[in-house]
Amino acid sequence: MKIKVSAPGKLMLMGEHAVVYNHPCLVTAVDKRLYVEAEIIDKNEDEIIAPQVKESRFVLEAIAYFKKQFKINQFVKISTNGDFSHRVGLGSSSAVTVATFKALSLVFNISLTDRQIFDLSYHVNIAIQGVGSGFDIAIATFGKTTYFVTGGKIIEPLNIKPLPLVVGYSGIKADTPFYIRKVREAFRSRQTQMDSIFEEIESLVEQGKALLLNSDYEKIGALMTKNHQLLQQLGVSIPKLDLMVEKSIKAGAWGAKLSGAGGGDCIIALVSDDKRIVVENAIKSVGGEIITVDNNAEGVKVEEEV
């Protein structure tokens, strides 16, 4: 039996970095997905076909951990492909990890809840990267737009419509573990100041959650812009991201911010339909690339069984 599974990428709406320190965040699943095909093979070793080399490490670690947990000694062939590159910062490593565990559970006929898939995937994420809150693992598993607290203490998908977002890619690949460590070093040296920033970010997230449930985009946009300013204070933004955010707001976006660890990757702008083209052109005018994605997408799911 061959199983094909997919998991979504993600965009962080609010709360990055603070979420590493036991604060909540808001994150949404995008319709760009990572696909994993799995089947049991009659060989003496596992076979991994992963065009994006970075992902093969997560697949290998997931297979090893799954076999250890469930005492399996058979071998598998895993093939991956995706709607998006790992370079754009949409969470391909988390998506491939989640999809791999889901596929393995099906080919070996082991029943796993979404929470168990999250826990297994989070273990692999920490084993490889050493740092991380797990929000990207949660969104790859549960999908939708989700309120999340560090380590999965709370995983609460929200019943909302897709958000009117424009996504601009900076052209610069971010080094997520580096920026998490950078913030950690700052936290150790000036904890009181960092705690204050994280508490402000948490306040924005809590306000944003309520506003999302009421689709109050103008006020959410203002909160996003404030969140970006706090991320600047953390030292994780760069001039290219700041310029893309500034141009988006000047072009009429309700608000904008970097999305993710910082240092590169993407910005998101919340826009009305009549401003979308203008905002997209403003981002492109300073060297940004528009990434066309929908959000509030479904979590990990089976695509095909043969």
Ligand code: PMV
The other form holds:
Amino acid sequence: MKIKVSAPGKLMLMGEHAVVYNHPCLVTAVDKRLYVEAEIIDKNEDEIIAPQVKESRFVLEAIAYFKKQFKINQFVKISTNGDFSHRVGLGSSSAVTVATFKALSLVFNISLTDRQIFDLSYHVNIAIQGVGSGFDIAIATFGKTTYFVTGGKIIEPLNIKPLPLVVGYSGIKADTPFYIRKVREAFRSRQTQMDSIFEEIESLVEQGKALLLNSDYEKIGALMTKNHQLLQQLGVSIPKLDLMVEKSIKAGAWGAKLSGAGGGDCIIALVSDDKRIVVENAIKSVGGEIITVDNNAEGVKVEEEV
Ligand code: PMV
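With the form predicted alone in hand, show me what the form predicted together with this ligand looks like.
Full assembly next; the chain just shown is listed first.
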């Protein structure tokens, strides 16, 4: 049997960095997906075909961990491909890990709940990267727009519509582990100040969650902009991201912020339909690239069984 599954990429809506320190965040799944095909092969080693070297590390580690957990000694062929490039920071490593576990569970006929897929994938993510809250693993698994607390203490998909977001890519690849370490160093040297920023971020996330359930975009936009200012205080923004955020707001967005670790990758702007084109042009005018994605997408799922 050959199986094809997919898992979505992500965009952080609010709460990045604070979520590493036991605070909640809001994250949404995008409709760009990572695909994994798997089949059992009659060979004496596994075969991985992955266009990105980084992805094959996650696939290999997932296979090894899965076989160890479920005492399997057969071999598999896994091939991956994606709707999106890993350069824009939409979360290809987490999506490929989640999709690999789902595919392995199906070819080896071991039933796994989404929670188990999350736990296995988070283990692999930490084994390879050493740091991270697991928000990207949770969204690749559960999809939708989700309220998440560190390590999966809470994973709560919200029953809402897709958000009217514009996504602008800075052209700079973010180095997530670098920025996580940078915040950690700041946390060690001025914990009280950092704690109070994290508390403020948490309050925005809690308000944002309630407003999302009412689709109150104007107020959510204001919270996003405030969240961006707090990220500036954490020292993770860069002039290019600040400029894209500023231009979006000036062009009439309800609010805007960087999304993710900072230092590059994307900004998100919340916009009404009549302002979308103006905001997109404003982002382009300062060298940003518009990434066309929808959000609130489905979590990991089976695409095809042959
Ligand atoms: O850079 P991204 O999109 O992978 O986001 C990182 C978000 C952090 O909160 C900084 C780290 C994490 O694992 O939660």
